Every structure is written in structure tokens, then in C-alpha cells.
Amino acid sequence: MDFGFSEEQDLLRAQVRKFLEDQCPLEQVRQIAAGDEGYCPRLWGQLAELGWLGLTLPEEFGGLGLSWVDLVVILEETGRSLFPSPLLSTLLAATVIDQHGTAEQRQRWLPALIDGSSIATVALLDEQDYLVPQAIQLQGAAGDGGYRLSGEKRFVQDATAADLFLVAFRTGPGDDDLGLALVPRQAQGVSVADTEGWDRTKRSGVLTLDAVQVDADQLLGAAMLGAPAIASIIDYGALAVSAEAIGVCEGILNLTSQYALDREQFGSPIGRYQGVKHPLAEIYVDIECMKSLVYYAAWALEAQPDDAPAAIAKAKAYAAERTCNAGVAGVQLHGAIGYTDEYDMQLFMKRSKWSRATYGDEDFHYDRVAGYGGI
């Protein structure tokens, strides 16, 4: 079994890296992060032109029909450059619509998501932020041929940028009573507020629903999809975040290694000392381990789907733990200045914290791994 990348995938990586280095260096990342939108509309349009937004989506809707392994290549590079955009959120929402939507829903929404004219995100979490079906408590009250939704969704990624929300709700206490509603931002009763977070390259917000009417054609798949659909969203999200985490660790390693070469103490670069070498070597080993886990999980999504949930849980558990450790080590090796706004290391530290929590931290996913192992 060959897990090496093809020539086409290597070319894709080179194209993505060159684009991000040219169009969004860290100086530009800082500017976007300091702005109100949280992303650059001009760059967003360029992503659509390059085909990134529809990489894994069917060609009949304007996508490229490639695999999740190809998508991992892009996400590694966006993580490596700390690229601020609603790419991950839109890709996740589009994947869910493609997987579970009716023919009419796919035709209505996928072309707009692929050409960049629409931005979407998934709204799962309520007051409880635990990623299990039982934690979804937003109730849908039956009426007028559909449902009315009232409540809040928290920690919604790219909420202020999105114009379409996939809202998880329930109509009863059981796992089969869970559904996903396609809620446009302009719908009556919908409001969004930004949540002030410490990583402004990754925005989140609160979605408030005040008696929002969800008609029958807005119910994803025209049915209550149940807990398996929610579980698939968590898996896709965890895999995507893990892929970005590889790039984040590579960025930390590159930045800190260069600092270790440039910074001199007692007349020598600090990189010659074992106390600096060893943590950098550990980050490198962690990156290689993360790659093995993430690449296999992405491959398993299509080649061995029964193995994919456990593989994704392993990848996210390891990535959540080791990316955060890499961020801490990077700051420590920079010394006290690593925390300051002047240095780029603090940007990677913040992203490592975001990567740890989003779509489940290591404790959550190690529990999943144990469950799949029968423990």
C-alpha cells in the first residue's frame, strides 16, 4: 500500500504554498486578523478561481471531484501560513450538504459555495460545548408545515462571515430526533454576534434564532437525519482541523529553528545547545507522527469508511495534544519575547490553542478511541 503523494498532489502543494507566500504572508495575516471581517474578500474570490472551494465536490456543480487526501494537502498549507478565511467552515458545510442533501438542495447551494458567492458554516453547539448528540438541545417546534427554532448556537465558526447556517436541532429526546436546518442569514429572526477570542485569525460567534421558520424544503435531506449525521460532521471537522494542525506545527518548527540560528548567547547561536535542539527534534517527530495518522484517516474516508471514525479520532487526539505542546515549546524557546505581539510566534501559539479545542480535544477523542477499542 503506497501512502506517498502523487506528482499531481506535489504540484498542488507547491501551487498552494506559493500562492499563500505571495498573497498572504504573515504581515497580511496580521492585517486581516485586525480587521472587522476576519477574511479578505479579494483572496476569497481567488480561492474560488483556483478551485479550492470545490476541491472534493462533484464536477456537475462546478467542483473538481478530488479526494480528501488532496484536501489535506491544501489544509496543511493554510495551517502553515495561518491563513485567515472561512475556507474550513465552508468546505465542511458543503461536504455535509453534498452527503446528506436532496437533489434540489445540492443544486441550490453547492454551485454558490463552490464559486465563492456564498459562505456557509455549521452551527452545532448549544450552551453545552460537549460534542455528543445528547448535548444538542435546541428544540424545533412543529408548525406551518415545518419547524420554528428559538435559541442560541454558540462557538459557530466564521459566524459573522457566513450567509448560510446548517443548524442542528431536535424534535424529541431520542437520537433519531436530530436534524439539520438550512437557515439563510437574511431569514427573519436570525442575528449574529462576534465572540471576542484570542485568535483573531479564526473567528467564532453566537447565532441567535428568534422563532425562525424552517420550511420542509429547508430540512437537510428532507428528513430528521439523526445522530449519524451529527457524528459525520464531527469526524469531517476533526480531520480538517488535524490537517491544518500539521501545518501549524511546521510553521512553529520553521520559525523557531530560524530564531535558534539567529539568536546568539555567549557568542554562539542558541541552536547549538541541547536544551534547544531536543525540543525542536521532538516537534519534528510529532509532525511526522501526525502526518501518518492524518493521511491514513483521510485515505480511509473513501477507501475503508468503516475504519475512518476510529482513525480520525486517533489523528485528532494526537494532533490536539502535540500541536498545543509545540506552541508552548516554541514560545519557551523564543524566551520572554515569544509572548509579545511584536513576534509572530504568539500567532502560532494562539492557533495551536484553537486547534486543540475545535471539534474535540485530546480527552474527548482518546475516549472515542477507547470506545472503538471496546474499552
The other form holds:
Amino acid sequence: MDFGFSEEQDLLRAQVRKFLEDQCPLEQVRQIAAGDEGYCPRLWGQLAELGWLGLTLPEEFGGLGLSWVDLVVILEETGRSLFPSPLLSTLLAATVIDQHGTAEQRQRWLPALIDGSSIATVALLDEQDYLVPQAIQLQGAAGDGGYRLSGEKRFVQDATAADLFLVAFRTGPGDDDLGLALVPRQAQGVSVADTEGWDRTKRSGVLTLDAVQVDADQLLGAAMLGAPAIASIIDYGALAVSAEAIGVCEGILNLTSQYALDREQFGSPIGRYQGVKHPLAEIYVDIECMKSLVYYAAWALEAQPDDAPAAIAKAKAYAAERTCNAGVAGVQLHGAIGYTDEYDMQLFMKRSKWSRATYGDEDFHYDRVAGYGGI
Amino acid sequence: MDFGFSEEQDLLRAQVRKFLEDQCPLEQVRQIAAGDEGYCPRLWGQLAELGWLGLTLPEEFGGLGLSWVDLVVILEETGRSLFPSPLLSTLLAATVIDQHGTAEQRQRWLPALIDGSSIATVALLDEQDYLVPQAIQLQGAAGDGGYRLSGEKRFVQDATAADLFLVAFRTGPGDDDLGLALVPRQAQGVSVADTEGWDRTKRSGVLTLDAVQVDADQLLGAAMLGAPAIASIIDYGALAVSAEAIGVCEGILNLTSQYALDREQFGSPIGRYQGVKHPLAEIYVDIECMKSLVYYAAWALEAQPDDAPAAIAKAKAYAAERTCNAGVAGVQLHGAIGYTDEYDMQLFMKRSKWSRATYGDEDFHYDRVAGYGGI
Amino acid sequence: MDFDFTEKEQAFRAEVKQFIADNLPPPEQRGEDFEKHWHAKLIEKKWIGFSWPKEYGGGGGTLIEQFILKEEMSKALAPDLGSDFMGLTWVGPALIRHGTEEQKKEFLPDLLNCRSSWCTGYSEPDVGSDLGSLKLRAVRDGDDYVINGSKIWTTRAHVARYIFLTVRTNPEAQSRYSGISVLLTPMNTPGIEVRPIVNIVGQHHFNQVFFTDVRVPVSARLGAEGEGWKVVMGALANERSGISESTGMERHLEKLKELARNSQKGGKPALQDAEVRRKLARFETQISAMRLNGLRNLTKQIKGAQPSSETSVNKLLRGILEIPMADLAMSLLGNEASGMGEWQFDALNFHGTVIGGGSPNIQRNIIAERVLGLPKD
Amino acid sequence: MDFDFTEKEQAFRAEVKQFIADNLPPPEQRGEDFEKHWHAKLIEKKWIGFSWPKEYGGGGGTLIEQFILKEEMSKALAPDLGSDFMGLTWVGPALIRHGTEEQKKEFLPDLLNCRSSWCTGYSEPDVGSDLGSLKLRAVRDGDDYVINGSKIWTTRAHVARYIFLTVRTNPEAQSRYSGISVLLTPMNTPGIEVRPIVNIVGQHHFNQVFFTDVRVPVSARLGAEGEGWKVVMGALANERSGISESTGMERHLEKLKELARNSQKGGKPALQDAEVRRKLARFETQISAMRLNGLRNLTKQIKGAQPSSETSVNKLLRGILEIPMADLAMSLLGNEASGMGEWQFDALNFHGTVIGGGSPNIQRNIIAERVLGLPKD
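For comparison with the form predicted alone, provide the form predicted together with the partner chain.
Below is the whole assembly, all chains and molecules, this chain first.
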């Protein structure tokens, strides 16, 4: 029993924090967010060099072979600094390829994703915005020894940055009829459009497939993987967003506590008022709880896989609800200045709303918790 | 458009408040609550003399022929003083007799209920604790030109004080098969037991009917009145409890504001802390809203009957939820002393919980509001 | 107690409804010139400044009629009554109470004819919205005041022709609330500089306004010197019932219900979800209470009571309601909540409207201190 | 990071489970003498004072083993570990750290053998639970202290044989926290009077204790004169992880789920109600977080960190959770909520437990001031 980070993990955190503070302070975040690409290729290259893109991936492909607990350390820091990049998408896609891909597929894609030369993302949802494998509608018609895919994928994270999409599709109505296709950006019939959102540090888009031919070797794992594999992607995504959300809340707490100390009214800092103090104390409590829930879920993912879905559902439910609350409280405690574009609080608040919605909000995950808890 | 009380109503309020302050301060409330009867027959006689028992009943039977808006004035004050008496039960029963009774039934009972010589109550719920006419289960078997009733009625307000029960029963599965029987306490087969509750200023009990014979002239209105008549009793009850709840919240606000002014910490009253101030401000806001909703509902009951059920559902939903909240906040703001028997706050807190549950809590009424609001 | 309207009031409501039916196209059909024509018609009906006295060009309407007019306009999703919200809300009533004949002649007709454009200068950097703490200094110099300092969060300062400017003329006054005066100041006066402040949703409404040796003639002062507090507080007496808080929320709730009707939750229609239903019912109940609170306040005003902190109740309720209403909308939108639609806009923008009239905490302080008599912190 | 237990720890858990299976009947079958026999067995196992050093008669268990022991006992609905909660929680650890050999010999064996009965005197009238403000005066007179004043909210003072009494020995000390001493005082000392305080549910736990010229020998002082603050603060160092907060809540949640399974809402099974389901799921999530918070704190302690304000997090969570959990129970009970069952009792009684460890607002202040560094109000 040891519910703490190792010295190596503490070092990793310090390294990541320093890198992001030096290389991507909030002015830089704003610049990247204002650009078309949504990320900085130069910094992306540095991430690859530092080994972070392959943190959890096997050493044989250039990865570091570390655990999801290590990854959480990085994600807390990218959340804290609102670092805009397709890190989360690429890590998810790479994880899925590593887990389910054939030897050839892993060899073909993992080195490129780890060395930063390729960016990948997962395309799950289409018409129905309901985050379960059963809601996936896109049909793959058998043909030419593979499948032909037509339709639209919505809410594809980092769609415009990616050159590889893991596209979920089905060949029939059953849970076993679900598969993932490896579709390169440049394949015939693929087009991508950015979806404008309030949080420009997180990009999302629509992927349109117009009779895209998927050959047999592009079917991930050379088989229809079925609903459980798809569900696990949602779990990975929910956990990753929750880990970033810890950092987002810490950013909100730091910014707002500092404001409460600096800003004076009637000759003393507004931080002395309980109306300011108490909401800040609650954000602190929420961060502590989010850390506990996320760290445990990340550990369980590898060490107690049976317990992982429930643990992740709890982590994301809590993170969704309370990060959103922290964003609202943070703006309100700042008063008018929190409502301005030039002050940084708004960046965190917008991210808090993104964190709530992405990979399932609290209602979605509390419904899952209820199910797992025998309720 | 005049959303205010008349001078007469203001006078009535002043009169009721003075009467209760003089005759039944909280020490007296505690004494009555500790007794077996649950009310003070001497004070009950005075209420009758003052005309309040017949406030809304026709003058031909000794009543004052006033409106529910006038009644609300009285109920706010009985709530504020936690006055323990079967007033609410008797008024409800009398109202129902007045509305649905035959000429003989009205003549037989209303004068006695108005002059205080008789106390009545309504017995609606039996096995299933679900406050809709459809949940009433007690069966009346036709016989001897009337009905024979056997079973148990639960949650009968002021059961031990009453000498007349309006017992809801059914003769078949339909909404039209519901009726009310006028059952005197001394009828053969009737027995009554007190149910102990935390709020001893409000009594409730179980009425057991063992083959009680109900003759044709004891069937209220000489007909099976059907579900709508029963539903309207629930509405009357919900409105009356909501009106008393306004007073309960005012009692909580007064007691707690005074404590916040009197109690000092570090040399100044704790009322200066926002942690104390803000919850008190919210109780004030809730009282204002409860007043608006209750007054309008009371007016609508007579002037806009179509709008009354929705208006009452809103009033009771709000009152249930927020009175309960005020009770919790009131105790917490007092600290340890609020948790003692000797300090009066606990009396109000217990009443707040009674106010929530009786005649439907917020979930029950919000579900109704949703239905009326086309949700 | 009587919620019925008189025959005259009912007739007036019918007239308003008919006018709307005849003149107001639905929002999506309103062209570019629509507001101009619409305002011209309102001017003709004297429905702009409708409750102002007739002698000053107002409509002479009663408070109840004004309520009816606003309620029907709101229901029909009509634009504001008049093009100069600030001028009509703050400046006009203050002019009628405190203005000299010259000032009234100069400013009132433009206000009523949609030719004016005012901003109001209250908040200042570092002192927040507490008028008692304002610092902007105006020093008497002959027939002029010379103004130095800055105002912030000044809505529309970049397009307004005049500013209703609160300044401190006597820093030695005994109370923090005396020594304040109001100056009716043209925005093109030399020495005034406007710095735009872009808000969270990328809009430019706010500004910081800098004053450097700005000279304003003494004749521009509204009311007596040092009595600015009274001028400002009296300005809103005309509309203090808090009704305006509830009509907007009613519209908002209708939209939210519509969204819920067309949304899914957990793969099923959202309206089958008990929690969604109760949340909507709770909003509906709270908004009903707001509307009725407004009518109770209106009744008090009609009976001659001076309104005091009543509006704080509805302001606080609005502040408490807007965020969770937007929040429910966001949850109904699912993944789309990260996009840029109307609801997403609201969810961000409410942060501004919540702060606008004083944050919820400020309303709570007002109620606790002014109504409940608790000590200041 | 590793949530697995060592083989030794797993063996210990198995031992505890076996012991429970062999010795602990279900609650409804526990007779009058049950606790006596149960405690005798615990004493034999050295599971009372399990983490105390062996040299003082403790069990010498590790923090993790103690956690396992408590967790299993809680799951099995076992009574407290020992009959003298106050003595074991506060007095024992303080004695071990600060007691003289005589004091240890006099008091520790009784504590471990369930023959002691302590109360603790912290709170005073008018100063609340802030130890820094305590006023109860003890004046040195030869080899005695003479005590005058009063303590309040003293749980079990009417049955305790001793009071762990905090007094002010030096009113002129520089800091509010120095000048305090702890006296181990027999309750039958002349001059001590106990006034019962009945609580909201009619129980007598609390008392006010009056001290009139009460003489206590200097040898009854625990620790150095004026160092009482350190003695008290150190006393709880053994159990500061906040785990005890979560185990109780876990039991409570199980009961609540059971109630929900057997309840109706709106004429349908309550578990079909989306809001009820989500409320339960939210409680479950928050309680999981509490448990994990406790384990994280435990890890910090094992690694040697001095625990500070960590427990405030779980204390605050418990305070925030208990009321809504009771509230959901009351709503599931419908009309029965006005009766006198277990849940109704809890719904009232939680008001006391919430206040017990310092109200939620006090925990918020502690976190804001000690962790976030915000200024005192």
C-alpha cells in the first residue's frame, strides 16, 4: 500500500512543469490558440524528443514503457498550463493501436506516433451524441476484400491536426459488429473540417468519409474488435480528460487565490471575506478528491482492470461536475475582470466547460457509477 | 391588480399575532407538545370565539365567510408561533364538508366545527404512501344500505384529537369509485393510535377501522365523489402547510438573525461574517418567494380555479425544499447551542422537516409542476 | 388581493397586442432597417418613456400599464423600448427629478426620440462598484470643473455621445456618500480617452475611460453640488420592482424547455429523465416567484411605499438561476456544449450579466445589512 | 503507487476477518453482555491501542495494519475498538508522548483494559471551540493549581471518572496558544459540578462543567506548564488521515442504498428515478474520494510527513455529505419522514456530528487560511 508518487514521478512532474512554464506560458498558449493549426509543431517535436509522446508505449517502438500513473503526471501539468496540442488524441490512438493492432500495424504506426512525425486521433461518434458503443452508426459495406466507409464523424478531437484517424464503424446491429479502421488523412474520400468552439486550446472537428476504401490490413487487429474495445477507448479518454482537469482546477485555484490576496477592498484583501474564502476552500477540497480518484483509477487501469471502469466513471463524474463549478466560481470571485478577454481566468473557465463535456459529463458517468454500484 | 393585503387583513394579522404571543409563547408550546392531547382545549375554545375556526365558512353556520387569502394570514401566524392545535385538520375537513356535503351533512357538522365543539380530520392514505387519489386502497363493501369499511389509515393528522374522520375509500378500481365517509370517533369498530414523531407540535396517528358500518347518510355528498374531489383535498392541505411554512421560516430567520447579532467572536458579532450573512439573506429571499407563491395560489383557489393546482404545486414545492433548508441552516449557524433541547431553534427545525413531508415534498410537487408546465 | 386587471388595463393590453401583431415581425424576419421603423412607431405611440410625465413628452402611463407594455413586448421577443437603454433608464428619470429647465430641454426630447446615446460612469478601478468609494476628482475652477482620473467597465463609452458622470467634488465631506456630484459630460470633450475592454465572448461593450484635465462647465452639473448620491439613487425609482428581471428569465425558460423537448439524455428523450424534469420545474417555480415578487413590489409602489432593497431579491434570484439554467442547457447539448451556439454563448455570457447588477454576493450583503440589520463586514 | 497490500498485511486482514467471523454476532443478536465479552477478547488480541508501542502495553501495529483493523471492524458493524473512545483517542497518545512514568503507569493499563472513562474539556462558553481563546483559569498555589471557570459541550462528563482538562495557567503569555496547560483531573474532585445539556433528540451526552476553587496537584499536569497546546495537537497525530471519516460514511451509504431499493417514488420503484440514482452515485463517488484521501494521507504519514490540515478535507466532506444523505432518506420515506425511525433520528442528529469536529464553515476557514494562505477574517 503506497498511495503516493515515486521520486522518479516527482522528477518527471518537475521536468514537465518547468518545460511548459519556460516554453509555453499563457501568452504562448494564446498565440497557439489564435492560430490555424491549434498546436506548435516546434514544441511537438520537443515533446517527442523528451520521450513524452511514447511515455506509456513499448520500448521496442521507441517508447518509455511507463505506466498510466506516469502519464497522469504529465496530463496534470498540461492541464495546469492549458497546453494546446494533440497530445491527448495521439496518446489515446497510440494506446489503442498498441493494445489491439496486429504486429504489422504496431510496427507501421507506433514509431511514427512516438517520434512525433505522425499525429493520430480517434473518431467515435457520428449522428447520435451518446457516448456508448451501441450509438455508433457509421456502416462499413464489405467490398474489395475490405470495407467501404461513408458518413460523418463528429466531435473528433484534433481532427485538423491528425494524419491518421481510428474510425469506429459497424457492419451489423450487434455489439460484435463494431470495428476500428485505420484511415490516413490523405486517403481518397477523406475530408476534415474544424468545428469552432469557445476553447481554442482544444480543437475538434468533423471527419467526412465519402466511400473511403479500407483494406483488410487497415482493420485494426484484423478483426471486428467489438463493443468492449470501443468502450475502453471511452474510458481512456475520460481518464485522460480527468487528469488534465486536476491541473485546470489548480490553475483556477492559483489564479483566484492570488487575486484574493492582491485585490483590496476597504483597505484589506478580499481573501479575508468568507464569501471568497469558502468557495476557494471548496475548490481545494475538490482538487484533493479529483487527485485521489484519478490516481487510483490510473493505477487500477493496469493493476485492477476489473475495477477500472467504475473507478474511471467516478473520477470523470467528479471532475466534470466540480471542474465546471470551479470555473464558474473562479470567474465570479474575480468580479468584472474575470469577464474580460485580456485576463487569463477566462481561458481556464472555457477549458473547464470543455472538460465537463468531453468524454462524458457528470450525468453520463454518474449513471454508470450507479450501475456499477448496484444501484 | 393589487398584490397586497387589505387593511382588514393587516388588522387580522396583528390580532392573531398578539393573541398567539400573549396566549401561546414558546414555553406554552413546549408544554402543549409535552402533553397527551397535543392541543390546549382552552385556547381552542378561544379560537372558536374569535371566529377563526369558521373564517372561511358560510355565515349561515356561524362562519365569517372570508377567503383563503384571509386564512393564509392566520396560518402564517400559527406557523410563526409553532402553535400546536388541530386547526389545519379541522379547517380542511370543514372545507370539504362545506363543498361536497349534502344540506343535512353541512347542517349537522359545520356549526359544531365552527363553534369548536367538534374536531375533524381527513384520513386519506393507507398502505401506499403515495399522495394521489389512485393510491387509496381501503375498500368499502356494500351492505345494509351503506358500506362496511375495514382497514388502516396512516398519516392521519391530529387523529387522537379528532371526533370526526373523513375517510377516503373505494368501491372499485376506477377514479369514480372513490368516496369519503363521515366516520365519528365513537362509531363501532373505530380505534385510533398516536404515531410518535419528532415534531410533537404536530400530531399524526393511525386510524383503524374494523368492519365500521357507514350508513347512506354518512357518505359525503351522498355520492362517490371521485378522484378530483380527493385531489382537491391534497391541494388544500399543501397550500395550508405552505402558508404555515412561511411563518416557520420567519421564526427561523428571526431567531438566527438575533443570535448572529448577539453572539460575539473575537469581539464582534458573528453576523458580520459572510458565512453567516449570506445564508440568512437566502432565507429572506426564500420567504419573499414563498409569500408570493402562496398568496397567489390562495387567491387563485377562488378566483382562478383552473390555475390553482399548478400554483399550489409551485408553492408547496418551493416551501418544502426551502423551509427544510432554512431549518438546517438555522441550526448550523447557531453552532452547538442550536443542537440543544433547551434552545428553541430545534423546535423550528423539527417543524421544517414536518413541513417538507406533509402533503407532498418538493419532488412530488415539482413532478406536478413539470406536468402542468408542459414539460 | 386581486390579480385581475381593470377594464382600462385590459383594453390597453389588447392595444399593445394588436400593435405587436400589426408591426412586429418574428425575429428571423427582422431586416436591417427594422429597428429604425419600429422605434419610429413606438415614438408615435409615446411608448418610449411611457411612464414619464406628459409635460416632459412622456406617455403618462401608470406603473401597471408600463408593466403590461413591458410584459407583452417581452413575450413577443420585441427589442428594448427605445434605442438608448442607459439614457432612458438612468438619465431621463434623473433629469426629470433634478434637471434645470435648460437641461430638460436639451436632453429629454432626444431621449424620447431615439436620437440620444448615453453611457454612465459609476465604477472605477480598484474601488469596484461601490459608489461611496468613488475617487474620480472634479475640482472647481471658475465656472468649470476640472476632472482627473478614470472610470472602468463603462458600457458603450466608445459609441456614446454623453456620459452621466459621477465625480467627487468634495473629498473632505463627512460621509462617503456626500461630496459626490453628477456631471452631464459630452464624450468629445478634450482630455477624454477611451480604452476598449474586450469581454470573454470577444465582444467590445466595456471600456476604461481616462480623464486628463477635462473641463466641464458648472452648468453641466445635474442637481446640487455634493448631492450626486441622491440623484443616482432616485434615478431608478421608476423601475424598482424587479419585474424586468423576471420577464427575461421567462423567455429564457421557454427556450430551455424547447431545447429539452428536442434533446436526448442517456439515449432516451431528455424529458423522460426525472432529474431534468425537476430541474425545469424548479426553474419554472423560481421564475414564477420572481414575477410575483415583482408584482408585489409594484403594488407597494402604487400604494406609495418608497422601494428600497426589494430589487435585490430578484437580482439575486436571477444571479442564482442563470448559471444552472445555462448549465442544464450545456448538459442537454452533450458534446455540442464545446461548440459555439446560442446556449454556449449564454453559458459564458451569464458570467457578465451576473456581475452586471452587482454580484450575487453583493446582493446577499445588501439584503443581510439593509434588510436584516446585520453589521457590515 | 501501489494499492496492493503486503503478504503480512493480507494475512493480518485474514486474521481480523476470521476473528470477526468467530466472535461477532450480527447487530440484532448482540445481547446485553455482548460488549463486555467482546472487549475482553479484543484486550486479549491487543487490538485496543493496537498501534501504541508495545512497551506501554499497546499492540505495536503499523499504521496500515491499524487501517485494516478499523476497516474490517467497520464493515462488520462492530462497536468501537474499546469502551473509552475519548480516553483512547486523546488521552492515551498524549500520555505516551508527554506523560511521566507515574502518569503512564497510573492511566495506560486502565485505558487498554477498558476500565477507564475519560472526558475531554476543550470548549468554553462564549469562546467556542477555538483553543487559543480558552479562559478557564488555573492559578498556582503551592503544590496545587486552583481552577475557576467553566467548560461546555463536555461529552460524557456526567459519567467520566477523569477529565483531560485544558486550562490557562499564564494569561500574560505572548501568544494566545502559549500559557495553556493540561491537567488530568478526577471528576470527583471537590468543587466540580456538572449540569446536563439535553440534545435535540432528547439524549444527554453534553454537559456544562463548573469549576469553583477546584484544587488539583501540580503532579496532575501533563507535559510542561504552558505547553498544553502542543500536548493537545500532538495527541491526535496517530490518527490524522481522515480515514475514520470515510468508513462511517461507507456504512451509511450501504444503508441508504438498501432503503432506496425498498422505496417507492412517485408510485414507482425509487431506483428507477434518475435523480435518486444520480444522488446515490454522487454520494458513492464522494465517499470513495474520502476513502482514497485517507489512504493518501496515510501514505504521507508512513513516509514521515507531519500531518497538518489534511483531515479538514475529509471532515468538510463529511459535513457536506451527511445532511443531503439524510435528506434523500427522508424524501424516500415520504410521509414516514415525520415519524421517529433510524433515518429520522440521523436527520436530526447529523446536526450534532456536523458541529462536533468543527462546523463545515470552520473547516473551510482552516483550509483557506492554513493551506491557501488567505488572511484571517
